[in-house]
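Heads up, the chain below is alone and in the form predicted on its own; it's given as structure tokens.
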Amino acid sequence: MEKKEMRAVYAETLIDLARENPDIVVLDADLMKANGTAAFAKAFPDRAVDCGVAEANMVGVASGLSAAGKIPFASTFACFASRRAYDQFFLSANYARLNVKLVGTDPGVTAKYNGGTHMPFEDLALMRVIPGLTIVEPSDPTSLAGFVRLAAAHRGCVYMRMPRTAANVLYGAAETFAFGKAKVLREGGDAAIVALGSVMVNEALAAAEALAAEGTHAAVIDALSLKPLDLDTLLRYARSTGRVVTCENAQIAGGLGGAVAEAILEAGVAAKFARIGIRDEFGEVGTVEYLIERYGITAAHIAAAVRSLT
């Protein structure tokens, strides 16, 4: 399967947008090389700001630029974008009704060797309670480019999770995306696997393959957008299959699993339900392969969860 580096696609898309729109500006917190935004700084040196190791200040600067009419994209590791800069993003950007696009890189287990201190499992839960905030997690390079363009055109704050390294290309170049709209990657009438982000979507597809070999046909839904959530698609598959498993590279409390469970219960849908995700633990050092096994979020764990809903 073709792969592309996510940070390279992020930078390339921003460069294309900047050629079209002089208001696009990019900020980073001493991670321009790591996050790929050094390419943007080379192309547009007067529209790139390296704020240094000062993430809260970066969000404050981005908010000021937004108030002045610019469209700022600010990126840093997701642990810092969420935990360290949360108050500034909440108040200076969101409460002020501004237009800041905050990109959290290396979400969940993709932080790998940076270890527990840099492994954000809690960012989705934190961001989900900010009123009016749009939250997305592209699953491949094509959806990443699509959501960067959507974020630039959207009036309001956006939080986007983004792995930095290469990811499988799941969508064709002509595919279109929208906030609040999921994509069905695989049809199936026996269960619905709802996944968020590149790690979990690929594991969900592998789980569906394994289940199909046993005669269980599971739909795989790429959630893409956590807030707003695609309630129409999710509830339709919950009703038609009667079995739903959510999969996220994050704490199951307050993230995708919580959002889908709330939606199913509030809609009165009689579906059996299970969550795959991090269960009240801190991160640790390791490869992605080790960590997904360590935290029980592999394709095998997803397939087992589907089988358990009998």
Given for the second form:
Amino acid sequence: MEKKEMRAVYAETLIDLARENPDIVVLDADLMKANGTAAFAKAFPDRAVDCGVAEANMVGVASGLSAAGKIPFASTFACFASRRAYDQFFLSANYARLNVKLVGTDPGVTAKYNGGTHMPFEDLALMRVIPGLTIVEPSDPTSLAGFVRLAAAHRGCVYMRMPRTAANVLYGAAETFAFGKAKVLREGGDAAIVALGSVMVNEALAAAEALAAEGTHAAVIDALSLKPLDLDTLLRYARSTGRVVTCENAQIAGGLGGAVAEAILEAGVAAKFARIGIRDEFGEVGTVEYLIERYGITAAHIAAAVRSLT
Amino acid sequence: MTKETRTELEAKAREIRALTIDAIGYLGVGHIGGSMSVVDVLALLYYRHMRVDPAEPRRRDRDQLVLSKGHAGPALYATLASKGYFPEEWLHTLNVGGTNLPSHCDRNRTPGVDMTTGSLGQGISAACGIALGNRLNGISSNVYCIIGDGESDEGQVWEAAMFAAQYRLDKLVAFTDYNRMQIDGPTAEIMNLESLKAKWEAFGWFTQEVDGHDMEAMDGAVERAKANPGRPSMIILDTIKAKGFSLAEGQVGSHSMSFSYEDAKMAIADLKG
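Could you present the same protein in the form predicted in complex with its partner chain, rather than the form predicted on its own shown above?
First the chain shown before, then all remaining chains and molecules of the complex.
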């Protein structure tokens, strides 16, 4: 399968946008090389703002830039974007109804060798409780480019999770995306696997493949937009299949699993339900392959969860 | 500054002080101390320096003020009401459910408020962003920012201080309301800021110290700040907490206090001498 480096796509998309729109500015906190935004800085040096190792100030400056009419995209590791600059993002950006796009890189296990200190499993739950915030986790390079463009055009704050390294290309260049819209990547009538982010969507596809060999046909839904959540699609598949498994590279509490569980219960849909994700644990060092095994979020775990819902 | 101008500005400051006491006294509780200590600088900025139009509060090329010590909202509201941004009657809605005048500044509720503040340390970062955004937009307006001395305990203030110097935000003129009192006591005892001037200088700012209740001294400092290219400016205002509020002037307990509307009327009478 074709792969593309996510950070390169992020920077290329921002460069394209910046050519069309003079208000696009890009901020980072001493991670321009790591997050790929150095390419933007090279193309638009005056519109690239390296804030040094000061994430709280970066989000505050981004808020001020927004108040002056700019469209700031600020990136840093997701652990800092969420935990360290939370009050700033909450108040200066969101409560102030400004227009700040915050991109958290290295979500969950993709923080790999940076380990538990840098491994954000909690960012989704933290962000979900900010009123009116739009939260997305693109699953591939095409959806990343699509959602960066959507974020630029959207009036309001956005939090986006983004692994930095290469990810499988799941969508063709012509695919279109929308906030609040999931994508059905694979049809199936026996169960619905709802996954968020490139790591989990790829594991979910592998799980569906393995299940199909056993005669169980699971749909794979790429959630993409955690908030707003695509209730129409999710509830339709919950009703038609009666079996739902959510998959996220984050704490199951408060994230995708929590959101889908709330929606299903409130809608009165009688579906069997299981969550794949981090179960109240901190992160640790390792490769992505080691960590997904360590935390029980591989294709095999997803397939086992589907089988368990009888 | 002519004697007439000075007299006019001092009269404006007295008027704003009376409105501030009246607003907080009508409600019966509020941040009177830190509101009263910044009234003189607000009067100076809004009545002498800031190019603003109350009829068009969101004009792109306006001068802006970020009240980073957002709890001094009542003083800003009194100033904005006196300038005609909204009717003075609004001041009696301070903190009443559904009001446009909440305790802490809210850019979406109050005409003339340029930035939402209240979690200390955040406003000065936003002021940096506004100054940078203006520069990118080719707008040469000034951005003023008022921070508190207690607020200066926040690490974010110093992150922003480094940022403003690094990006040479010379349209940013910040003030520290140095009334030397924070909620729990004198700043010297709770978290000593000294030497505050040396700190700002070390962070690369053009730094001045003036009497924060002397219009002429402050005016000179603002003029020097605006004429200083390549660096952000910090003007440390030597102020008195609750200045002009006869019931609690200079008292630590004035940060947020209760007093009756009768007391407010008495204090306003004292103010007018």
